[in-house]
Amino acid sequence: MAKRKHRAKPNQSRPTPSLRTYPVWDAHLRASHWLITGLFGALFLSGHFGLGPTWLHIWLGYGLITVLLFRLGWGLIGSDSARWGSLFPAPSRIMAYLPLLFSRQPSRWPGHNPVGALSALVLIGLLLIQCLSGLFVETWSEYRGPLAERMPRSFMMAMTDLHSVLRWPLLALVIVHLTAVFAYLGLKRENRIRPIFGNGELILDREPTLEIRGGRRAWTTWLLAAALTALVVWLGPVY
């Protein structure tokens, strides 16, 4: 009886995914990131070290308020990667990502990973509190926030203390954020600096299902943010 020949089974292992660049962060989201970074640095230097005149610190603060208001609005109607829903990861996703945090394997995450998203949320929240408290600050020097005279003195002094103390947690978070970015560059060989300051494209192993928005919707959000800031400026004296 003739023996049956057994055919070799095809290799069923998954092929290595090909890496390609895909657009993730839109131009307006990237611009807000640049502006927040630069304005916070300038505000810290001018506020803590007294570099520059008082009016410069005040108007830098108005600039940061405008950018943060845009970021709030863009998180509601902007690109998918800018939406607040993408920055609120489920606890299960956070726990699943933690073992990969210190791994040398690139994450190829289409945007913020779950841990980075939480860090970004806390940072934006603290920046908002810092800016709001600055509107009510009153010191014994020439500085006075535009809304200081509209509130009781006890409230103004509490806001002054908060504004003074909150700079340190903010600085610590910025340092942690920068350390993580450079650690990813050295440990995982993932460059997240070039995309956020470049064209917003990330090297991924699969195409993300993201809708990138901009145009009239983005510029309208910027104008509304600037109008709200202008209203705050108009409400009260700077000094």
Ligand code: HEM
The other form holds:
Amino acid sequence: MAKRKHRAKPNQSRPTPSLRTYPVWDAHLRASHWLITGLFGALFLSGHFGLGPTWLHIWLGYGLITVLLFRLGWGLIGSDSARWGSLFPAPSRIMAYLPLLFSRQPSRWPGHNPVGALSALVLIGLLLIQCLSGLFVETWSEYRGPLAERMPRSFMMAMTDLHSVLRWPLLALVIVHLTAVFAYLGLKRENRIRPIFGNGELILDREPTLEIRGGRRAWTTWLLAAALTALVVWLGPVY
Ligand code: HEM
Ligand code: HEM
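Show the same protein again, this time as the form predicted in complex with this ligand rather than the form predicted on its own.
What follows is the whole complex; the chain from before opens it.
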């Protein structure tokens, strides 16, 4: 798949002539964010409130595992704005960003700003741990995580406790995430919600040097992620 370098078109309707919209989030990263949002919501509701049968929780979990595996791979070979390199900010960059974070002006950051990157990293990490622990959950009913029976009982019990407890830090972080993006909208007058759920284009004051990737490279990553998940499903009891 040839790399595409986007030359963004000026958006004539913007009031400030120096501001343009530029593509920053590729379609696959946006799709993975849609899926993470929906699946996390469904998994939280089904796990915490016991809504729906347990097999549905487990299959939604397989869905989220697939998306997270895709996201891990996309961080290695995807668009520049999705790369792990852009999610591990140096402390000096975080410090340099703080004045911008607390100013009432839009930051117009071309991708994850250093503080947002840190929160994305922790969110992805916690989701991964939650999903991994789900694979080893033991219950009193007929259901259990697909790999639970393959591990010693003490490990299973530790994972079951972890899976039960981790819902709270995850929920807290999602609330912080939502507060941050809505604070950007309300206080800094910068809408970063529409781009990540919509066309991926941010209003910036200069053209970013970003490679936007997709195509066969992305679909192969999805396929590998689905194959790895299928392997886990195959290893366990299928409900
Ligand atoms: C972000 C993802 C997930 C969230 C937020 C989540 C949340 C929860 C919660 C809150 C519970 C109830 C725990 C308790 O009552 O002590 C639960 C139970 C469970 N989860 Fe998850 N879970 C997730 C992913 C997964 C995954 C990936 C799997 C396995 C593929 C899984 C398998 C299970 C099982 C087997 C139970 C026990 C259900 C029962 O007691 O009948 N979960 N989950
Ligand atoms: C309706 C609810 C949500 C809204 C409005 C929202 C909004 C956003 C926005 C605007 C960004 C881009 C940040 C930027 O511009 O720098 C983003 C990124 C991100 N969000 Fe959300 N989000 C929502 C739900 C969630 C949930 C439930 C999770 C996880 C459980 C989540 C995890 C992430 C992650 C990991 C990123 C980084 C994207 C990546 O690199 O993959 N979001 N979100």
